[in-house]
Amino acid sequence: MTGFSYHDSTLACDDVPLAEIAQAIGTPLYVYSAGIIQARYRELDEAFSSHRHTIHYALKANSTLAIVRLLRALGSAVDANSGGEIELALRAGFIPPQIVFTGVGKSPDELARAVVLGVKAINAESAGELERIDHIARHHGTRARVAVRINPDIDALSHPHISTGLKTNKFGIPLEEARQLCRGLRMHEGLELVGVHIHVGSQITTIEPLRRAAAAALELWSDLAADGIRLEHLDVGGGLGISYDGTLVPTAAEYAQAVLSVLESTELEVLLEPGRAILGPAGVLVARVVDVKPQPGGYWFVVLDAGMTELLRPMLYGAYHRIVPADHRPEPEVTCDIVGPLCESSDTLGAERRLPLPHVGDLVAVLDAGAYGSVMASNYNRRSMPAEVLVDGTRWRVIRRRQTIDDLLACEE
């Protein structure tokens, strides 16, 4: 079996039982499963099958290195927010051509990095940043592939904190100067013009944010061509969100349609930067019970020792995660608040939650914890980075050991 499902009331990641892995290395830890890394990018590949396309999985979702590498052994290329990201990609097998570079402040040596290897494309968020970038090509005796980044102040629905595509955000040129903007690049010897580049938010659950984006960058597209401009592709972002709590989103063949429907009037590349939306579901995070305290009024704070230095989305977003035990027992449910270990008050990690009253000692997941868990943890009171695995089908692997107090002091004197 694929994915995460009880076998005989023991949640197993594909074949194999969490309680094994837990129990051969500790927790906390994150635990993935490559079948469903397998299936939701194949899913998204052929929705899109019908257009040419290419999917840039983003890093900044979940960036370990085996995971990356497992998607580039499936046909993915990388959308990179960092240097780091782009020295990751490259250590993970990526070649140049296959990376695009995003972010809304890129560094002068993050820069000249990207322009020297080449990279896809450099999605560039103002004015003064091709300018910068024109200025580090033409000193490298190079032209740099950019793709202007549009803010078209389109509402995604999400979170306030993942909106990144209405005017009040910091992200992108609005239309209307990008414009202008793209007109005047002729005039600049170190820029190519290869494509625009639009990505609105990030967990967007209705289709029409995603649909009216793709056609604003369709627009710009439209404008520029009938000036003689010609681009190698349009990038219509990521943001695809998933279910965290079991309702109905979008699937990747609807969100395939709306956008196919809006962009099948050119022959231009499609570039896709999904993140979350293939590595959501795919992981847990595997904690233990470590107290288990009784409230006044019947309910109970149940005690982990996983907390905001493992997942932070709760704390951050007021994210919902589903939370579940690993072993199921028929007893009554009660109302538990599932909390962390770190000493702050904000550290719960889900409120209100009814489950059977778990024991000292008992596991726990913490599910769709795949995108945006481990590539967030920090070192906050001195904790250690959890472990993470890969599983696949009856065997798994250690693809991050857990850090050591050695490992945290390693850069101090």
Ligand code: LLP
Second form
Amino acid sequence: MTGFSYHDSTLACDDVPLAEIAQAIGTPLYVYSAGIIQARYRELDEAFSSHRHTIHYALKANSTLAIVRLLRALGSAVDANSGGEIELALRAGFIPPQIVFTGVGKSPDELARAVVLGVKAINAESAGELERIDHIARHHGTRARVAVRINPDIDALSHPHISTGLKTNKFGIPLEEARQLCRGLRMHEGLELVGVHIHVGSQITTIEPLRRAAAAALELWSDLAADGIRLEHLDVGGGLGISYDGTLVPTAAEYAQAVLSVLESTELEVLLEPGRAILGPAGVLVARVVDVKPQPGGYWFVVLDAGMTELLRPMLYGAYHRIVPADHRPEPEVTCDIVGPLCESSDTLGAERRLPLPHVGDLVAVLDAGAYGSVMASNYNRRSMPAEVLVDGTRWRVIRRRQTIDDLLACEE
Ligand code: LLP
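Would you mind giving the form predicted in complex with this ligand, to go alongside the form predicted alone above?
Let us now look at the entire complex, which starts with that chain.
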């Protein structure tokens, strides 16, 4: 069976009990299901099959090498957001025409590397950046393939910290300005305009902002076509949300239907940059209970060996993740705050949760932590980065070992 489910009363990933892995390599750790990653990638790919498209998996969601290699084997390309992610993609076996490079503050070195490699597109965020790319490309005697990232002033109706498409957000170029700018690019010998890029936010759980974003990209494409400017692709970014609490969210098919209903009239290749929609449900954070503290008023603090250093989303965005016992005991439920070990009162993974009271030593799993989990982990309080495990059916392997104290100090005097 693929994914996370209880076998009798024991939570397993595919066919492997989480307790078996935790027993072997300790906690905290991330566990991913290769089967879920494959299924979610294929579902999205098939949903867009009626139109020429390429999935550029957004590395920022999870860039552990083995995961990235798995996506490559499935046929994915990538969206990189830093020089580090470009190098990681190359090491995972991608070639430059499979890489798009996005990012609101690309450094001169990062731009030069992308230009010299000849990536599929550098998604440019401003007129100034286009000038700099032009300069670098001419210096290297080449032409850089660029796409213009537009800011359409669309509300993604997601959390404000992960919405990027409003004019008050730092991302992209306003639509009107983008039109003028693209017309002027013909004068730049170092630039080849190949696409339009848009990404209005993440964890978007309604279709309309995603449809409107595609429509804004189409609008710019048709204006440019009227001026005789031919593009190769429209990049509609990522953003499709997942259900963290069991409520219904748009399916891959509904998403594809909305985007393709707008773009099907064009022959252009459609680029997609999903991250969370593929990886989110494919991973859990497994932690052990290190203390259980009764509080006046009949509720409890359940202290785990994982907190904001392993999974920052609840603290940074007030994000909700289901937290479940790895071994289900038929005991009455109590109300508890499930907290981490860090010296911060905000170090709460889940407030006011109803659970059978865990005992010290029990394991719990924080669900839907495959995207923006391990990548946002930190060494605060000199804590080691957690281990990561990939499960494939009945087999599992460590794809990233836990950091040691020597790893932690390796860069220091
Ligand atoms: N493309 C671009 C240009 C992006 O900025 C992002 C995400 C994506 C694609 C992928 O978006 P997705 O399909 O995963 O929604 N740390 C936050 C999420 C930040 C997303 C930033 N950009 C979180 O934990 O919710």
